[in-house]
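Have a look below at one chain only, the form predicted alone, in C-alpha cells format.
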Amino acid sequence: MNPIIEVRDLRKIFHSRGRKIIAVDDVSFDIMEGEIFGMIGPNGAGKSTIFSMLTTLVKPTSGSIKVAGFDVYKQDGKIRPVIGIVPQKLSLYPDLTAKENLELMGMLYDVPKNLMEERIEYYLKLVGLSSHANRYTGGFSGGMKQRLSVICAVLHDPQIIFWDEPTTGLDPQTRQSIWKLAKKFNSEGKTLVFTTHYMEEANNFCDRVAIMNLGKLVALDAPQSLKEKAGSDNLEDVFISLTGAEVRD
C-alpha cells in the first residue's frame, strides 16, 4: 500500500494570555491508502489538533502534511474535494429536511444534479432514513442525526473520510450501525481516519492505532502488535501505561 497522507515533523503552537502552548510536538507518520487509521489519547493529547490540520481547518506552525499528494499549505483547495468530514459536533441545519441538507451539501461540492439525486436516494436507503427524507432534522434523534451526518460527508464521493469521535454519546446499537457503515465505505476503497475514546473501537476496527500524549506520538502500530509489545491482552492497559490516563467508559 502507498501512503495517502504523509505527516513530517508536525508542530502546532498556540499562544494564549502570554503563554505558549505546544499542542502538537514534532509528530511524523503515514496513513496508508485504504486503511482504517485510529487516533486515541487523553484530552489535550493533540489528536483533535492534528485532525484539524489534516482537514485544512488549522494551519501547522511548522512541518509538512500531504493529503492525497496535495500540500496542506499551498493546495488546501485541492484537498477539500477529496476528503469528507464527520464532525464531533454535528452541523446539520435543523430547519431543513434531511433531503434538503443533503442537497445543500451536494451543491457546495458541485455534485452534478443527476448524480446528486441518485446518491441521495441510495444513501438515505442505506442508512434507513428514506421514510424520513422530508422531515426536518431538528426533530431527529441523535442516532438519526449521526447517520445523516455520515452521508453528508460522503455524498461527493471522497477518497478519505475523517471521523471525529463519531459514536460518542450514542447507544450501543447505533454505534454498531455507524461502524457497519464505516466498514462498508472502507470495503469500497475509502481510507478512514478516526479519533475515538472507545478502546474497543480502536481494537476491533482499526488496522493501525496512533496513541498520542502531551502533543507527542508515543506509539503507532496494529492493535495486536501494540498489545504484544506491552505483554498485554488489553489495549486499554497499553493506553494507560503509555499515557497514565483513565479510559472513558
Contents of the next structure:
Amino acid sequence: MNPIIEVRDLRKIFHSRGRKIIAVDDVSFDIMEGEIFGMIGPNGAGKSTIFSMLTTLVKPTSGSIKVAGFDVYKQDGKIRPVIGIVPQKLSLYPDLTAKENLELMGMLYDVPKNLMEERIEYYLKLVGLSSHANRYTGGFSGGMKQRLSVICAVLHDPQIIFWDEPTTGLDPQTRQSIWKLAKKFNSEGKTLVFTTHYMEEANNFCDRVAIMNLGKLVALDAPQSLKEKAGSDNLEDVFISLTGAEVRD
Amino acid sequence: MTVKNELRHAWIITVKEIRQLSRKKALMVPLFLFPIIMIIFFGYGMGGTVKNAPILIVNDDTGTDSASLIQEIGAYTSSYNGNPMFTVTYTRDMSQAEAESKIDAGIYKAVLLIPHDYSERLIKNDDVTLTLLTDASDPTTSGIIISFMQQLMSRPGPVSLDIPNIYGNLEYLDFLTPAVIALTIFMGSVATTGSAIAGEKEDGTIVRILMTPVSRRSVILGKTIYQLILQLARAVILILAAYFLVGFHMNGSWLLVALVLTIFTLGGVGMGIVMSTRVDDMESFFQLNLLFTLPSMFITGVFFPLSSIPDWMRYIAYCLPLTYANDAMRTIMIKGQGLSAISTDLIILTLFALITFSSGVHLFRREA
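Could you please show the structure of the form predicted in complex with its partner chain, as a counterpart to the form predicted alone just displayed?
The next block holds the full complex; its first chain is the one shown before.
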C-alpha cells in the first residue's frame, strides 16, 4: 500500500496571551491509501489540531504534510477537492432543507448538476433520509443530522474522508449505521481518517490507531498489535497505560 | 482559480443568503418594517404640520397699519384636515421678558412682538423689525410657525422679522428622512452581516464552507453582494414610504443617493465582518454591535442638527461615519446639490469602507 498522507516533523505552536502552547510536537506518520485510520488521545492531546492541519484549515508552524501528493502550504486549493470533511459540529443550515444543504455543498465543490442530483438521490436513499429531503434540517434529530452531514462531505466523491468524532452523542443504532456507512465508503476504496473517544470503536473498525498524548504521537499500530505489545486484551487499558490516568482539562 | 469561478461561487453564497432570509419570516418583518415605522412615527409624531398652536400677538402699535397683518395671521387657517394651524390671542403692553416667561410656562408656542412705531415707520417707509419668540423645546412646531411668518414677511416692503434663537425653517420630516435612511442602512448592514457570520460561527457552518474549495474572498464577496441587494431594497422601501405616507419631497439625484448608500453599505458590511471576527457567538456580537451603533444613532445628527449639541460631543460625531452619510444624504435629498457638494463626505465614507472592508477581509482570512 502507498501512503496517501505523509506527515513529517510536524509542529504547531499557538501563542495565547503571552503563553506559548505547543499543541503538536514533532509528529511524523503516514496514512496508507485505502485504510481506516483512527486518532485517539485525551482532551488536549493535539488530535484536533492535527485534524485541522491535515484538512488545510490551519497552517503548521513547521514540518511538512502531503495529502494525495499535494503540499498543504502551497497546494491547499488542490487538496480540498480530493478530501471530504465531516466536522464534529454538524454544521448544517437549519433554515435550508436537507436537499438544499446538499445542493449548496455540491455547487461549492463544482459537482456537475446532473451528477449532483443523481448522487443526492442515491445517498439520501442510502442513509434513509429520502422522505425528509424537503424538510428543514433545523427539526432533524442528532442522528439524522449526522447522516446528512456525511453526505455533504462525500457528494464530490473525495478520495479521503476526514471524520471528527463521528459517533459522539449518538444512540447505538445510529452509531452502528454510521460505521456501516464508513465500511461501505472504505470498501469503495476511500481512505478514512477518524478521531474518536470510543476505544471500542477504534478497536473494532480501525486498521491502525494513532495514540496521541500532550502533542506527541506515543503509539501507532494495528489495535491487535498495540494490545499484544502492552500485554492486554483491552485497548482502553493500553490507552490509559500510555497516556496516564489523570483527567485532562 | 479563475475570476469567473470566484464570481460564480460568490453568487452561490449570495443566493444561499437570500434563501435563508426568505425563510426567516420573523426577521423579515422588522428588517423591512423598521424603517417604515420610523418614518411614520417621526413623520406624523414630530413632523408634518401643527394644529391649533397657541400664538400670542403683543401689539404695541399706536397706529392702524398692524391691523391687516394681525388679521392675516388670525385668519390663517391653511387647513390641515380643516383645522386652523394657529389659535391667536391678542394683547398689548407686554415686555419681551414677560412674553418669554409665557413661553416657558408652555402657554404659547410663539409670541410675535409688534413695536409701538410699526405704523409710523411703515408710513415713512422706514425699516421695521418684528420680534418672534418661539418655543425652542418644540422644534417642530416652532419650525413651522417660523416658516409661516417668514413667508408672510417675505413680500416686498420694509417689514422684516427678527427671530431670536432660530432653530431652522425646515420641516422636521424633510430633515429626518435622509438621515433615517442612512441610519437604517448603517445599522442594518452592520447587524445583519455581523450576526450572519457570528451565527455561522456558532453553528459551525462557516467552517464547513471554508473547507470547500471556495476561496474566502468569494465567501465575503457573496455576503457583500447579498447585503447590497438587501440594504438598497430597504432604502427603496423607506423612500417610497416617506413619499407616499408622509409626503417627503426629493430634490436631488437618485443616482447620487444610490452611490452614497452603496459606499456606506460596503463600510457597514466591513464593520460587521470586523466585529464578527472578534466574537464567537451571536449574543456577544449583539452586545458589541450595540456599543458601536447606538452612539451613532444619537450624536451624528439623525434626529437633531449637529449644531445643537455641545462641542465635545460634536468632535465625537466627526469621528463617526454616519455623520458624513447624514450630511451627504441631506445635501443631495434636501438641498438638491451635486457631486462636488458631497465630495468631502464621499472621500471620508470611501476611506471608511476601504479601511473596514480590508481589515474585515484580513481578519476573516486569518481566522478559523
